[in-house]
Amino acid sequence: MSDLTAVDVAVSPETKFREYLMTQGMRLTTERETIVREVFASHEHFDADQLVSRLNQRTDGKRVSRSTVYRALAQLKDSGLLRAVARPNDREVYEHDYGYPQHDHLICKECGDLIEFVDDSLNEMLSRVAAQNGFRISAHRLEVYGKCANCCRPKRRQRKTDMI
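Go ahead and give me the chain we just looked at alone, the form predicted in complex with a further copy of the same chain.
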């Protein structure tokens, strides 16, 4: 992800997941633990398929079936550990919703890059609008589409990370 600062959290994702599962009469199985760890091993955005691939590449034999991954993703979302942020290619894209500050995204239509940003005035605006409509907000999703700085500039060839 970008340069947003991680937030201090009291307990690890595994623990938080276990606590959630317990409230649902479920257990933190080996598979589910493997998945949470893999999910929180990196701050990148990912979709179900990418997660499955990452799990399949493991050499420690801790593979998990696709079904279990999908089931776990739903549980991670319900537990507040993950959040669905976009659906670029008809695939749900997830990101950490635990230990990470709330933010929104600029989405480049050319290279698909997701740029995170935070702006307080958005929340002020949302509160105002909610009040005006007697609406009780539980969440929001703001996706800003366009062209990122890199894709905007005149290109000889496309350069990914420039300025070396």
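Return the structure block for the form predicted alone; the form predicted in complex with a further copy of the same chain was the one displayed.
Partners and other molecules omitted; one chain follows.
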């Protein structure tokens, strides 16, 4: 779970998704609404399998097929409500792109851990570089790959007494 707090938005994710679907000639079905509510129930990074698992654990009887989840995730991404942030282990990991502050990521290549951070000096540096090049920034996305603190720790050697 991230330490970042959600940003107040005037329109709910369900309403934004309904508006997007209308522009595509589609409607917000009960299944799509269930998916949007589950996705925006908490801010955590997730992949499609984790979302399917969470939806299957619901006790309200609202079931959604795996294929509907995959299609809805693509639509949520196209609508600007979600974005894919990383691809550890060949799986797409998503996060909210609506109602959440601008932030960047540190991604551990060993364990796949995602660390969110905000650094104003980074924004200042990007603004300075953009100004030097006559470039207007509309958004940025930074993903830094490496090893997290846990993975950098030296591995404990197994002693003969541990094997007894």
